[in-house]
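Read the single chain below, which is given as structure tokens and is the form predicted together with its partner chain.
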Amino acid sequence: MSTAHQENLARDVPPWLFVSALVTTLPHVTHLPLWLSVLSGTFFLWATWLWRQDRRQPKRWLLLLLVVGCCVGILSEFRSPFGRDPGVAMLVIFMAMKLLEMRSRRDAIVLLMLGYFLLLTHYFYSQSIFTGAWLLVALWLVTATLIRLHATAMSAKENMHYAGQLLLQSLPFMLVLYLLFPRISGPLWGMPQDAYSGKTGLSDSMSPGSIANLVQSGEIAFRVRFAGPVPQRHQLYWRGPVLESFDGTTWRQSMGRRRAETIQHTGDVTAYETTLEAHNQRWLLALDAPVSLPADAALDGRLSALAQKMVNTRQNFRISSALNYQLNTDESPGVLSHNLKLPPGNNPKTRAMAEEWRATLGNPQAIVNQALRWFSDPAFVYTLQPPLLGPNSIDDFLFQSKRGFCEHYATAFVVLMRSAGIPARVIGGYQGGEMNPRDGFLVVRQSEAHAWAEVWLEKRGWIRVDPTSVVAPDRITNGIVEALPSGEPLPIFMQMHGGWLRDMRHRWEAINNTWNQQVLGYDAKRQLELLSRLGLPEADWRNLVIALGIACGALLILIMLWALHNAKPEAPEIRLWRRALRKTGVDCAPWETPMALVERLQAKQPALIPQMEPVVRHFLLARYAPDNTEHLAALRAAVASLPRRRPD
């Protein structure tokens, strides 16, 4: 065996290795540091150039130097050798460098095994359909290369064909493993700790521009399927963080526990199922006001539904909400006074106007109406490109620029209310959503991020007031694209809002959604459901392992039965011949004739000749002569008289 591994590589093998190395590493380019990608690419080109020119590969000391250099570079880039990113970077650079060290078959095998492992690492970054398809093709190519390494006489097409056959044969096992492999969450089984960075979404604070940035993203925040009729668009307020503390520029959540909400609801309850993308926060973005929540979630006293842990993987849950409700008519005085606080001294004009309203109107409801009337002035423009504001940002906005986005209107409104002595707060979340007619899911994107206000009125509790709906009614009824003034540049994905492009997008998103729901959404819970349907209720991981063993065993038995059924019964002389080879420990290639074998032994192991010669003679006679019964007996005797091989 060892000699076969040290064999030099055939000249036509390296191109296969190059392609394998390329397909297994290429998608990592999207998140590797640029210098690493460039360096790996250079090594790759260097290796292909050496091959094309038929030149010697670099000396060992040079490679060692490069390895040390790369390791130092990676350590200084990531500051740690552990975790997903440095690990993957290391593997990618090693893969590229191994191409420079392709001397023997052993090197090629190392490279291919590294390739198989690298394939897995792509799932740390993406589990989309595209990644899945890419990795299947890559798996196919790497397997074909592995075959190429051992079967030099095959053509490229045959190689691919053979590899495809192998993969197809492994399909049943893949399905069984997918369905039955224990889905334990734990450090060994789960994703690396740093796998969740870079997920975007609402943040737990809001300063001017933060939502406007989010709106540029067409990424999907969550999908909702309603059990009953879909509520009207202007009712779709998905609540995220409740922002109660204001320091003059930034709104933040207030700390501290609140007592449970008192919600009185009238009318129907809307039930729906949300598939929430990872956003590294806890809120579940329920419709106001949620009346039933999943078991591992709770309201936080401000009507935001929170999960127990950060949502850092895609999650699926059911919620029911009452769209007509009264919230906390008995709100505690402490909370109310907290929602009246403003940083002292700033925005004097706003305060003066609010105080004037309070003096003249007196009635809180009238003050709210007055403020909304103020915003209905056509001078107020809804735009994604507001001008920069000074330190008294609310004054600047209300009296000078009058151009802003939902966060400007919501915050200005809340400051006005607090100045007029009405408890008020800013709510972050999403508003609206786009119905995908292909699969009936309501898709809510980051671009639907929104901010609105809530005021507390005597006997009526917290009431939602959305000043944006006064400035740009279209934002609420038709979505952001309709609300923006014409001529304002739109993010690319928003430009695809008409015709067949939108239809294509709907289709694609519906396919993705199915993938998420059906394939990626198969988690421990669904696995348990499936097992209990199969008659294995309360399956713990031990039962799973047993079920897995049984299923794989059954598959193997089926395959073996099938093979036995199709196999021709082996002739007795062949069986005896095999036994003779086993007993003497002689290797005989499938194409090697017994006579050629004897010739080879004569040169290499002449001691075996006296034993093998009668075996070969009788085997040939038994197999190829006209009448073989007596030769068969002679062969049996010759094989029986062979001494057992001494263990070496």
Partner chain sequence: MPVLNAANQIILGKETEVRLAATCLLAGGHLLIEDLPGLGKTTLAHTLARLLGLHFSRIQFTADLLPADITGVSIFDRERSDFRFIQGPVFSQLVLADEINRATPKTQSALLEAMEEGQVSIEGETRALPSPFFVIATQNPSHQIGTFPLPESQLDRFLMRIELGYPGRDAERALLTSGGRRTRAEQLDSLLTPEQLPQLQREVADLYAAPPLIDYVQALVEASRHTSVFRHGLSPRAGLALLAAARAWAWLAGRDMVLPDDVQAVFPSVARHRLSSAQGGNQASSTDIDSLLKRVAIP
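Form predicted together with its partner chain done; form predicted on its own now:
Left out here are the partners and the other molecules; the chain alone remains.
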């Protein structure tokens, strides 16, 4: 190992290392286990205390025990040494523990290299604007620390300025790599068990309270930009899973393939572009009824638009939908029979009432109207806080509590219809959306999650029926905030529905949307479009490598020319001194003064003294005398008289 690497650290270097370790690990606190964050913080404080008190680092046997204990704890927490989360946890704890053994420059270099690597891991969890800004600042600080480690004579201000210059010079290379490096589809991290964890959105099942819980989230589910006029809010039903199997408590999707839908539509078709956030399902959440889909998507026989693969990354696609349509007027008997099934023996009051309607009314449309009139009773309340229901949950809801959310009303309505002999099913999705005036996108949040019903009527096919629109019409026309009773506790984001706070939210979401569309949305397709405009229509990885090489080479040449143009011209006496050294073959280290060189030559090569002594004398006068013109000419003559030879 070299002596430079074994060199002890200067007293003022560890604070730089502490800051670098902190900025590269701090954002991971939000997703690491609490015990791991507390332990890492303890190691940070311990290392800081040791430095402040100028005490020796812990013994190596103690550090070894700590490493083994932390590794065992991480394996116990994550049940595996492989994957994103255990890997990041290991890096964070190793970074904190490395601070406890900062003895030499080599240790500091290891810590800084670990810091550079940790910067990349933050993009495994978030690619937001905040993450990018934080990592740029962290990169600046880590680079400044690396410079400080080697340039001890620099002040802190000069150090930071130099690091900033290096980063600015790297920006063109970042841009070239961003534009030309081959794009990959999928997330930055691809381990199956955790690459797509943490996604929120609709589930493929529904039970009382599931959508009410989802409504508490203000996260954006998707954004939509319409090619023409924006439909009325009551027309915005974004279709997700179709739930046809009911066990008395939970609705689930029925398995099995269906024949293709028969969609008859009238009127204009609405075209729009959707930016769908990752939700780890296949639903594209198209507006009822989709008539044109992306090439890699299809309908499932229930009018739900599905992608070929799980939507595990943000996706952008175009869809056209018909708002006035008829669906499957000629439905298969098997599907109709399946959508009449109910678990035997439960909810006897509901069944009895539906059978009575069937006997007295007969006409399916009249039965549907009667059910909606039943829900129009003012005793029914739309609320996020319904009471718990018993085993006969529909009976309890319809005849006792009469308080529920959209899933309660949709479930009760479908059970009534099936009990009356009318095929019916529950549809999960989103209803409505909020227009952002800053960028013209309709924003649909998780809080717009909704459930409604569909009934099949002869010669009319599947008809949407939303009982919530009868109980709380404001939910459909104005949004959930206007529909909930006064005094209902609302999440903070729902309370920002007016004034400057709402405008600030719109501005920030518009900025985020631009970041998502223009920066994160630069995928393989857009890269190919760019390369086509640059004259590479059939670009593959070979062409990209060539383009990268040419672009980076051109940048290097430009930076070199810029550096040469801005370099300070070398003093003429320095040039003459270097020429004298070359002609005589004398080796002079940068730190060796001319007088020290003369002393060394007198001891080892006295034959060179008659030649070098006048050069040294005139060089010192030309370098340091107030008026060096005469001495510079003498130096030039002395150098010219030197013979070309090498030292013995």
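Just so we're on the same page, rigid core means the largest C-alpha set that superposes within 1.5 Å between forms. Residue numbers count along the first chain shown, from 1. Every value quoted in this text rests on a predicted model; they were computed, and no experiment measured them.
Candidate list Met255, Arg60, Trp562, Gly362; rigid-part hinge between the two forms assigned to Trp562. Here the chain acts as two rigid units, and between the two forms the smaller unit rotates by 43°. In the core-aligned comparison between the two forms, the Cα atom of Thr593 sits 3.2 Å away from its counterpart.
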